[in-house]
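This document starts with one chain, in the form predicted alone, laid out as structure tokens.
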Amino acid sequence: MQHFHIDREILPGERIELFGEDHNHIKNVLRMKRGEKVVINDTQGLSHICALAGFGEGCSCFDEEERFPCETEPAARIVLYQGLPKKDKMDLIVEKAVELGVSRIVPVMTGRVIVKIEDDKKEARKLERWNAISKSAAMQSGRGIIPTVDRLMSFNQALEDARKLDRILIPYEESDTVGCTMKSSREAIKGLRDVKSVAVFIGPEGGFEAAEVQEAMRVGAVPVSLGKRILRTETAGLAALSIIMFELEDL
């Protein structure tokens, strides 16, 4: 079935209405037939059957025939920060990122991206279409919640933020120069099974510098290692999450 989200809670036994894009889709691309069920996700992290009524003016008519808790939601609330990498690399990272469990993404400025956005416009264009990608990501893959993309953050404002959550783990290609080994990283990650929010820290391209990793280690992050080769910046986030959902995905 296909999936949708609607951003507040839906109550037993009300009508529910989709508008937008979402009618769109229904009435003029899926061809939605009276009857048809498509499974809509409210912030509730509940999951419902519902059931085509008709069309509306401008919007899609739903009967919830079930619902259940959403079940594809990992155990923990995970949030990417992201050094801000080249040209539209940003975009195969949202939308993977989500696809993988993510529930929030965070462009982050290190010391070694090369891209600079200085235009609030610019920005904003920028949120808008990473924030489009997550949808349809979202919808795509059947995920409870539709992750937000955020403004970009300093390094420094990053670490702070993250700070909020219960474990902070900064992927490193210099790991043993900090005392990480494969053995540190695998306890790291099975750590994770005892927590509710996890922050990972991927660099961009040049990968973080040696201070950075520092400060990270100051707040409370644990460098782990992702393998002896040296990952791209868009391959590295990929990878922890995926081996961090495996962790977590039978919980």
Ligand code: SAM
Contents of the next structure:
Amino acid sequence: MQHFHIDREILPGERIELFGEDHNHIKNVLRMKRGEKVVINDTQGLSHICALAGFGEGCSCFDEEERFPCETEPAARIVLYQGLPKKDKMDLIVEKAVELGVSRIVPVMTGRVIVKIEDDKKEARKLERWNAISKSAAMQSGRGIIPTVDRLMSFNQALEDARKLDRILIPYEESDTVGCTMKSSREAIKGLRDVKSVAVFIGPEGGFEAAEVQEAMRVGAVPVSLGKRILRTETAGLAALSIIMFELEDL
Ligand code: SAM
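Now that you have shown the form predicted alone, what about the form predicted in complex with the named molecule?
Every chain and every other molecule in the complex is listed next, the one we just looked at coming first.
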């Protein structure tokens, strides 16, 4: 069944109307007939099986037949705390992280972040763009929610925020210096099967300062290795999310 997205909650018994590209796809590309069914995901993590009732003024009208928790959401809520990268790398990171199941992305000003976001207006414009990318990636990948890209945080604010989650992982490019091995990293990933939420901290191009990693470990963060090679910041988060997705996807 074809999947569509609606950017709000769907109330029981309401008639659902899809407009614009969705309507055109349904009417002129799929040439759907009355009674034929689609799945419509709302922003509350629910999927709705709906039957086409007919066409209105520029819209396709559906009646809901069944609703259930959206099956495309990971078993754990994953929050990516991303050291703010240079240029427009964040666009790529947001899009791919959403496809890989992230629930929330927090840009973090760590000690080695080079980018400066001078004022709130500039930050607001970037957040607007990143959240639009998130919405489009969520629709394309059939997510049950539209992940948010939140306001910039300092490293300590981000750590404080992450402590509300069940587990904090910090992929660290010098993880061998803090006693982390591939074996311990694999165990840390396996351990995510028992939690409901996890934070992943990724450093910017310059990486983490040793003091930042120490501070993270002091509050319970687990350092993990992403292998023997140094990954670019835009690769590292996606590698970490892919490994986590692969571990949790069958739950
Ligand atoms: N400081 C590094 C260097 O000297 O080239 C660069 C840091 S890397 C570009 C950015 C971030 O990606 C790191 O802070 C870390 O979070 C993550 N990362 C990159 N490679 C990693 C690896 N092999 N294991 C764990 N984390 C890694």
